[in-house]
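As structure tokens, one chain now follows by itself in the form predicted alone.
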Amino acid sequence: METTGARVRVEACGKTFPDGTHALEPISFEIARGETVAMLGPSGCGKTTALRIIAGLMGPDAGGSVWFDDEDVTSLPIERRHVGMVFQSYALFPNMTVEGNVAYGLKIRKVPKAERAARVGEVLDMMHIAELADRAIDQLSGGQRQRVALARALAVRPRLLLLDEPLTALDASLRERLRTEIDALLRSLGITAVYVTHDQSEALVLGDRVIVMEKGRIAQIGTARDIYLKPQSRFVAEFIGTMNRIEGSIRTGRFESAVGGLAVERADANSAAAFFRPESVRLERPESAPFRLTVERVHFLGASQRLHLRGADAGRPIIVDTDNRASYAPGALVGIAVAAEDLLFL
């Protein structure tokens, strides 16, 4: 099956509403023809929001403009952007069957019959629900149900796949074969999506790029490795993943912490609150390390163990990822180390 997407251009679209709400402020990106870009934030942030006036189910602001290729397409109504759409409900028609379900886009575009059998047999084949195909909607599974509201999506062969929270109703297993098996599916496509979601693994995993919401606003467009490891805001570097954060101060370009006595020399040193990843920390024999803190709680996670760890400070815990090796016992004194390459100052 062949899918060219299209190259997406969203300007300066914001979105208040009639009571005064300011959902979205004006935002802007680029998305490339081909590319999966994830919107990821919290409840409320107006990644949703964003979708739907790229979908069309609302306008932006006055100014605002969405365009695809070097198309306006701000005043097109959904059913005329030729966009594919994947929701967290599903939005089944439990009266129809499944191939009913998959083929009804076809039959509303007056898809000649012949073509649509072979379109609507070529996405129940890919989604491997083809032995599916007579079976009502209430006889599905969550799993099956979200694969044939994903067949339907792609039956149009859309310009734009949009995707919002689909896997959030389902289980944990059941959604990480899933978000498997979409990333394999866009990638094989080639087809252009935007994928909305408050799951980290499914952005991380699925973007090629992600755009971080936070209030309305985007605090950071990237790829998966320089949002987790490149961080541009405290938000982000608190969002995404575990982050520790210790507190200091600055002098002349020296960061000092009474936490275990850590000082760092970095141009960048210009903030009082240092921030490291759990998997970044070494741990070290406590008396020479220059870190020394106490360990408050274990996490055994099979392939990996997460040490609480609390200082004398009485802060909050560092913790720290590591292998499942070592056995530590609330109490014990340990001692760590962070390259001064791995602290980040925000």
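Positions refer to the first chain, counted from 1. For clarity, a rigid core is taken as the largest C-alpha set superposing within 1.5 Å between two forms. Treat the numbers as computed from the prediction; the structure is a model and nothing was measured. First, how it differs from the form predicted together with the partner chain.
Core-superposed comparison between these two forms: the Cα of E284 travels 2 Å or more.
Once the cores line up, the CA of G331 ends up 2 angstroms or more apart between these two forms. For A62, the Cα coordinates differ by under 2 angstroms between these two forms after the core has been superposed.
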Second form
Amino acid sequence: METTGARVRVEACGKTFPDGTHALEPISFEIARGETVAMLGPSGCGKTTALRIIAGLMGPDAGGSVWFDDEDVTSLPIERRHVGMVFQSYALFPNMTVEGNVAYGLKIRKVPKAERAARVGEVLDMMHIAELADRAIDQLSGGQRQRVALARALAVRPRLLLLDEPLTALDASLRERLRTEIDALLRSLGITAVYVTHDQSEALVLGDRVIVMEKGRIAQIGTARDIYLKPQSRFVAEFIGTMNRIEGSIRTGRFESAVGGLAVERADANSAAAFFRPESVRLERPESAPFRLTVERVHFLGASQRLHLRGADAGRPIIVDTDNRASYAPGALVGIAVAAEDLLFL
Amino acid sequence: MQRSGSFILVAQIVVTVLVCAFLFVPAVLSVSAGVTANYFQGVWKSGVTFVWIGEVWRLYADTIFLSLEVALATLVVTLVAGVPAAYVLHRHPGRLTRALEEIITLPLAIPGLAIALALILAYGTYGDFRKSSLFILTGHVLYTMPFMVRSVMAVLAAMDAVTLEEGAASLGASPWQRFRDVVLPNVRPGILAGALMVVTLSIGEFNLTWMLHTPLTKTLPVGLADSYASMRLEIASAYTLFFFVMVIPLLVLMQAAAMFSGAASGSAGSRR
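Alt. form predicted together with the partner chain, vs. the form predicted alone above:
Next comes the full complex, this chain leading.
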């Protein structure tokens, strides 16, 4: 089944609600043909507003525009944009069967009956729900509804697929399985897609690129690898994955903190913070290590162990993932070191 | 243990039967009076007769027909105006629509007599209007509209009509197609429940109608009051019989509809 994806361009789209709240500051970005972009952020960051503007469920403030390929679709309502959308609550029609739901978009487009049946069958097969065709919506499980919602959105062969937190309502194991399936589906269809989520693992797995949003602004756009390894702000650093932070200052080429210091090639700053991931920490002997901390808790996880370390201050513990060989006792003093390329100052 | 359990059960049944009897006896007496030749001699002595029913038909058939006409007209108006109103109120939540909803609901809190008085003060001087049954219809629409609007709005909210419509729109449906294919079919239980409520209330309405009626525009309940005041007890009772026959099927239907829409909204709940 071939689908043709559009290139999407969002230009200076902001949104101010009638009560004066700025849900979205003017943002701009492009999505390449066939690319999946994940919009990630905490609730209230503007990601759903951005999605609704791209979908045509909402217009941007004056000055903003949305382009599909070279067509300005800003003033087109959603029903004329030829997109497919999967809603968080699925929005399946309870008055129609599964087949009726999936066929609805084709019926609206006046696709002849025989072709309609063939295309509905094709999509139901693709989503592995052919046996549910005659079921009523209220007889379906959450996962089945999710599949029907996707099938319904794909049946019209949209030029852009929009997914608004599609897995949020499902339990964890089902979420993971469907995440893998959606990934395979998006890749095999080559359709342009925007995937809104507050779940970072969904965003990292599904997004060719991830747009991290904060308070109505784009905090960072990049591949999953960029976002995780090279965060450009404290917000992105701490929002994605587990991130350790040691507060201190930089003076004459040395970073100094309450738990130790090391030489850095950076300009002086009265307050600076060193950021690093639990997995990039090397445990060393305290005498020779740049940072010295006390073991607070040890979680032995089988293949690895996770240590919670604490310095002099009462802040968040420093989390360290290490192999399962050495054993650490709470209360012991340990030294930690982080390779220069894994250490970020933000 | 088991003995005290069965004692409680028996006691519950006895109490229930007594309470039911207390409530049912007046209705049974009233109905039996309508078919008793002479109520003061009793049904056993004087015998069963349908004379009074025939008499009621001769004297009051027009009030029965007027009640049915007014009820149906009220239904039509509340459907045509109330269903779209409920839809608009649901689609555009805001201060203005909330105020409108309150205003629509207001007649529930105001005594029917006061509404009738207001109508008479405002429109009583328009003779043709005042004398026609349209005047009564106006009162009934005011009084029953909130029941239609509220029951449709409740179903719209339960089914999350806004999101369903967005779903249909994303598939290419125009506003009219969305309303026809998705909103209307799913809101049907609300419309049905509202419609039965409106018809039942309109047929039984007395307060307003008593103030608004003229000698030529009497509805069934107004006629009933009239017969209680000036006719034999048997005629008044036979008249009540007519009222029962008209209203009880509606009440039964209303129960059935409530059960049906309860089941529907129950499944809507499990969807979340």
